[in-house]
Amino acid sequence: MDLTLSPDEQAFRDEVRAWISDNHPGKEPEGLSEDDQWKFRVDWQRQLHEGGWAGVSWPKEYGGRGATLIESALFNEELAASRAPGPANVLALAMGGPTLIGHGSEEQKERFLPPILTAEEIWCQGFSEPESGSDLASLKTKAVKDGDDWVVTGQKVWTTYAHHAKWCMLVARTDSEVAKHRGLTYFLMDMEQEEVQVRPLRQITGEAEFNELFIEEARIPDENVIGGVGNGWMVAITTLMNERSGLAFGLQVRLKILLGQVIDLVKEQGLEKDPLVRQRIGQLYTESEIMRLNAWRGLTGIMKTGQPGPEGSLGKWHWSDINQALTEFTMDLRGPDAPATDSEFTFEFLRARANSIEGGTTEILKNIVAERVLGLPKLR
């Protein structure tokens, strides 16, 4: 794995610093309501659009800019480098929009692939449901066929940016008499229709980004069904290989720049020169970089086999351990009261509870990681 950038690649990755130094919307303005803060994110994106950096590696003939691997990669990198905002409509872009790419028809990405770009229109997944987290395919929502439309029943949770969303990538139940994995269908649900209520779950950290979605007899025309009826569980894999295949580069760009920060706390404190804490810090960035070396081998993985593979998993569980670990340790350091204390260090641990269990539980990612990458046997 030859990790020298090629001299278009160094270009590439100069041409993103260039123009983030230069469009940078700077810091999120303190004291905005959450719908400010939402807008904030919305006329980001749609600059990032206009500069022609949304949905960076999807193909120029869907809006995209049709960068490789490696130039995704490094734009991933830089962006969470200069610590920008995120789009607004990452679900989409990174998830939904690759999806639809891969298994819709040329009338549905017509339809829908250029109001992602431009944060028209939000996106948001309904997979988990309160009984069927990890386990995707033990889920109870139906849908049943009545004309031209499907009538969906169900419950989601834990459904990021519910509350902003037009639409919904959701998985269903159209067949109990089959298998449970064969037995499901991907959908792009409205949701603006009275049969589904959004209803936000307030976080620990006081935001709500994530909410529960109740759906009594919603309607889904036929033709917003992704992939073929059945296909569900196929058509929901590539959704979650892609969440988890192009993580980790900004993320562990993140774990470096948080680092960075409990450093100068560190020597703010005159800890620099204890052993306990220096061999924290090291163990923190070896980590990081291990983290870092593992997601462009499994790049390299993704450039032989043409998709991203289960290998993103480990990403994913690597990050949430050591994030985990890294919050935890300023806790530490800022002593008894920093848990009641208002501070960005506080916030990062708060939020960090979550890690192990959004986009996949560290235990389902390690039976991942241990049947399908290193090929150990089931354990049921």
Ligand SMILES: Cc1cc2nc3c(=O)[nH]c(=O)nc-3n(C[C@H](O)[C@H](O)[C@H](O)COP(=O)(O)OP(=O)(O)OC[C@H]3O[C@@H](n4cnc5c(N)ncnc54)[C@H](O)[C@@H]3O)c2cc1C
Second form
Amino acid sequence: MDLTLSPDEQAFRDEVRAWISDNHPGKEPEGLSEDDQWKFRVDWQRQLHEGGWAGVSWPKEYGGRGATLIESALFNEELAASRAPGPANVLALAMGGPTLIGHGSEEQKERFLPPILTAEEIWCQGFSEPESGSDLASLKTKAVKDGDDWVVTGQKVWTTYAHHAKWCMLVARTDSEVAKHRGLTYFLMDMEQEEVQVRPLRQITGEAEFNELFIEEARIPDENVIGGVGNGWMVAITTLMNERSGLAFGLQVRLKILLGQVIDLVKEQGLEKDPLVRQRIGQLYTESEIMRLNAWRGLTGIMKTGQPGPEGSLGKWHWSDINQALTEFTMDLRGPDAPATDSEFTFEFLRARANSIEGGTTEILKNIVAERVLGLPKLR
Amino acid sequence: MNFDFDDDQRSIKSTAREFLASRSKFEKVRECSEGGHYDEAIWKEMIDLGWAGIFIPEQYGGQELGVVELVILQEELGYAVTPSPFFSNAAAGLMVLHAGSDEQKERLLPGVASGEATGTVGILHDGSAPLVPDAEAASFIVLAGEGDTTRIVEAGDAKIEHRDTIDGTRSFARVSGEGEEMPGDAGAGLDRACAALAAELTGCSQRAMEMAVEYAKDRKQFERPIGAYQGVSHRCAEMLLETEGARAATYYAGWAADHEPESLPAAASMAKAYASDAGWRVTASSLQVHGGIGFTWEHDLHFLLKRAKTDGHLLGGASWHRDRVAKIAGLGDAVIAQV
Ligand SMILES: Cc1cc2nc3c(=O)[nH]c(=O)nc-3n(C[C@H](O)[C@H](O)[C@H](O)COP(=O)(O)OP(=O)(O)OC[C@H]3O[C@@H](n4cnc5c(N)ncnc54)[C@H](O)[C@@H]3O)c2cc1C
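Cool, the form predicted on its own is there; where's the form predicted in complex with this ligand?
Time for the whole complex; same chain goes first.
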């Protein structure tokens, strides 16, 4: 057991730190329009890319840095610790790219990967539908072969960044005769066509990060099928695994930052001696540390066995619990100021409600732990 | 960066698991618990395996391994709820090693390492230590407390009053008495003992969770295994979350004790606070999964539940340790003391 960094790892971290401190874009200026906000994040990603820091974990041959798992983790920790904004194309960098690297053909990788890194082509994830959320495999959006194309009709919902996206990771039904998991295919759909209409959905925070997609006979060339016709479920799982695990290192650092802000808030409010407040801080501090430790444990497991251990499936669930508890605590601490929207705490408090829904609800994650890790029977 | 045991540590773990699986079965736990005694043969074998002195320097007759190795043994002892004075003796050894003078170390550590003159530790509250494990059989007792001088009390100089507790797998007493002062760092010893206790709690949680999962696969109601119901399966998933959390915090505390002592106070209190809660919640939740049978004396689960609850109150309860974490996190000293 050795929880220190090797000299190489330390050198890598120093290099990341030095680069970030020389290139940090600063805090996002206040009062930007939504377009300018987006541009800020696109510019930041370009800068990351020029420094060789976009796609850190991707292989070098595809324009990545070829970093080891530990190096990627360190990079994500440092980036979060610097409070730099997230890169614009986060869904493609964290989920779409790795999916393509795992399941795509050489031509697809050459065509699609470079513009992900440069943020020239933004990606979104078209999985969920109005009737198919947790039960993703029941989805109804249909793709029918027509010559060299597929013709797609259906509806998607909660599609984050669809309004910026050039490509959509689309899962559609290509065979309704077979079992529901087997009739699915994973496509890259061009969002820039009349047949795809994007309508923004406002969230409880007032922002509109996500959208509805109305797809009416949109065309997708056959060469944009990823991983083969009928294999969509397996390819989609790769995307979801990356969604649930890849972000852990950034998330645990963000928890730490928030915790630091909460401790400052406790002091500002003169509540350091309140026993109840102290108990909650002690608990939240401990839970955030455990989340960090388990992220590293999971990484050791992946390096040794190729897979995260049981704790790997717990991270996203644990994180959403802690983040919700922390943000609720900020509201308690602010008393009558709490509902006022002139503080970021209020926004974060509302935004955290999505944590236990996005990327798989907590109930679904518990089902997965019960069935796959503990081997309990399925309810069916 | 490697958050896993090395080969030697892994072999200590598997030896302990196998040894306890054959020598400390639930029948044995029950026999000792109902008879109110320890199994001398198991304790002797543990000593022969070198366990009692695992972390004690060779010059005092120990194996000179670390707190990580102690944590490994403690987790297995918790898993088997083994009735033995192992923990109390180890805690006393840690106190002497870190708070004792050279003379005290030379005099006391060999007896701890050989099991021939065992020690124990008590935390003082208003002049006496209310819950001291294995005091009646110990040859010395280390008493420590906030605002008290840490001291070594010879068994003959101590007032020892037996106390029955819910945990029949160990013996407890209230202890008071004066003795010789220990000049060193009592906190360094106590923090390491807390890591060891957190490990025992992790082992109890792991076992109780496994029992719940097994039962949930077997037991059928309404024509289905009860584990198919989310009221049950989600409970089990939550047991895993808490058990793994306790484990991560405990291993970290063990590692910090050996390699990064400046992080130990926070690490030990995080481990003790979290594992105390987890130990109780997981064993209680396992009882719920078992239904009526889990509430019977006949069933073995209550040994784990009671050991875990009792461990939770040794060397500072969860609230005391959480408060300390808050202090270390920047909130300064408390005004109202937690216990
Ligand atoms: C902020 C945000 C961003 C998102 N971004 C995207 C995106 O970019 N692309 C995309 O495809 N999707 C996205 N989603 C959608 C998200 O993946 C779904 O909301 C989620 O999978 C749940 O589906 P649902 O909303 O239909 O809820 P439902 O599946 O209808 O669930 C409703 C409730 O029932 C519970 N439930 C359902 N099934 C079970 C079961 N078997 N056992 C126990 N409880 C159950 C759920 O846990 C939940 O509490 C986003 C969601 C949010 C909130």
